[in-house]
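Just one chain follows, in the form predicted alone, and it is written as structure tokens.
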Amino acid sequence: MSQGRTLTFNIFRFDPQQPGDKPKMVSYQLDETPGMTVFIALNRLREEQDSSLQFDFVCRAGICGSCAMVINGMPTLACRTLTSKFSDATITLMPLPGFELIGDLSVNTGKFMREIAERLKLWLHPRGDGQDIHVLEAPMDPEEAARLYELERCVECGVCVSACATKQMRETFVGAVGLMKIARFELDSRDARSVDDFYHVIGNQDGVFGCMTLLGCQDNCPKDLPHMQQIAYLRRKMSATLVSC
């Protein structure tokens, strides 16, 4: 990184709650420091230059997924993006497409995730009619636990949704995040639902057969989750259901 570099941030600004406000790009200049991330730069801009700048963050460690945004055309996490990776001293920041805009770089990913969870019933449907709290929980096979843990690493940042061409063209598509969560419960031996039950939820163009396999979700996922592996797994399962019908 060249020392003493002055960065220019072109940031999307629009507050839908402010009457008469219109979308625009606003430029800010900031001196680069060693180890600076886009997240650090945004905090400095808000503290030193413009307190009205809206963006989200919680953990600063790539765990919460709150600071996802489009940085120089690529959806990713601001807290894991070093400014030094850009040879050009100009960095353009946009909100994630495909989500309700709260203001500037802040979008409502929580609303989308909640709607997907309700639509796909993304919770464990336990086997058996009743649960006895006095009975010890049955142990899980370590290999199964490892497979489930891999899929549970999703931080619901929304990057895969914004990177998905299918999702941008068809709002009803559940996206990689929904399919990953379905795969998580399909793999769970404690879940009472059958492959046929899952087929009626995602066995259509809005589900697993709508994916165009452009790899946008997997290429941009900040947690390096195996999106396409799980989508291919679900496709095989759903196709087998069609053959048996």
Second form
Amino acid sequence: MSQGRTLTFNIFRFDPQQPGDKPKMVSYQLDETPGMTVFIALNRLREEQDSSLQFDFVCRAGICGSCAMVINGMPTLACRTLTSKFSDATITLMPLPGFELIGDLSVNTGKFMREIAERLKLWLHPRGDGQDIHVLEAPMDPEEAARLYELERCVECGVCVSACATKQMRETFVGAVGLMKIARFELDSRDARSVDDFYHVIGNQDGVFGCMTLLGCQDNCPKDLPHMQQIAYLRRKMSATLVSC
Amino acid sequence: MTTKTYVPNPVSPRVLGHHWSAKADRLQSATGVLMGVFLLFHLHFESSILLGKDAFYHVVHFLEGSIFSDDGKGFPIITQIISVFMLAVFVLHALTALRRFPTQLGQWRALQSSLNTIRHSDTRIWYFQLLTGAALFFLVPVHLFEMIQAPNIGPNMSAERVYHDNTWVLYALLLPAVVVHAVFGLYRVAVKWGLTFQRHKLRRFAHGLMIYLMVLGIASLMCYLLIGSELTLPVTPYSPS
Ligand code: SF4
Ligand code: FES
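Could the form predicted together with its partner chain be given as well, to go with the form predicted alone?
What follows is the whole complex; the chain from before opens it.
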């Protein structure tokens, strides 16, 4: 445990709301304390040194997904990153690329997530027989529930979008989070959509066939979601429907 | 760093490209695997020169179907036919891969900025594949046309080409580009279609394979240069004693 170090934070600063403001990197010094996370450090910087510093957080426990940023070149959650992890006492913080910048380290991932949900219709489309709310829901096979839960763990932090160079190059590409959610509904026996329906949404260049397998999503997702497996699964499945088309 | 706002895509998918994008993805992988595997054999056959002129002579004649020819020398036309076939595979691969190629300046900028901001080894590897792919787009046809036009393969004839006709320059460029591109291309196909989830092991293996093929290729090239330098012009085809 590295104690007593003085950390240097190089932080990206830019407020698009401020006329004339230009993007710049600003350095701050801070004494490291035991168990310090980047999130704790940022709060102290804001309290003690610069109240104008903008960044997001809610849960402080890796659940809400709002504190994602690029920490020393790795897009990840600030509240889950210990400063002791960096043997070099310099920590560079950048906002997640590819999103609308609100200011400094704060980006509008919510807007992106909403748009992708609307575009891909990322909600359950119940089968015709499941509409009556007075009827008891049919029980789900526990194994299926476990499989769904595994994919349901996404916290919409946006890391996979930022970590994907394909997505950065092609705005219309759905990105890993969209594909992951599609995979989740595709697995759900309650969902009325067929492979064909999903094929129409992601069976194209902007969907699964636009993915170039750079695996930034797989390597950076803070929830360790199985992106590589899921995208490969969707690719095989979507590719196989081609035979019957 | 982008500060732009995303505009949602129209909900209706781009109809064009549906089947084609799936087919193109399959075709790109299939042609890539075919060429990757071909390269593995190619480099090994051609490196038989390291075992001596006789070894290479027999490998060439065997591959050119010597057992079916009366004079035991085989049919060089086989080399031409294979070269034409590989050219067709190459064209298909290039066409399907080109749809991935960043065509707008903005895309290159986004790629550079992503490479600068995010540290990620697989993205970097892909970037090398992109660059080597662009180089191969020009280098591979030169090599294939050469084989289609004058398929003189043999210990002396190949060495003459390498040394006296200066094709070593082509091979010195082609070798690293093709090895990097093919090895990591095969790795990517495996993880892309979910053929293996032992990705880290596979990547380590790919690194090892890359070094091995480079050493093999460089050693053979040196060998051809050495043989070429000892030849007196005009060169006569080698025949085993
Ligand atoms: S899939 Fe992972 S990286 Fe992507 S938004 Fe969800 S939790 Fe974040
Ligand atoms: S503050 Fe909620 S995930 Fe970090």
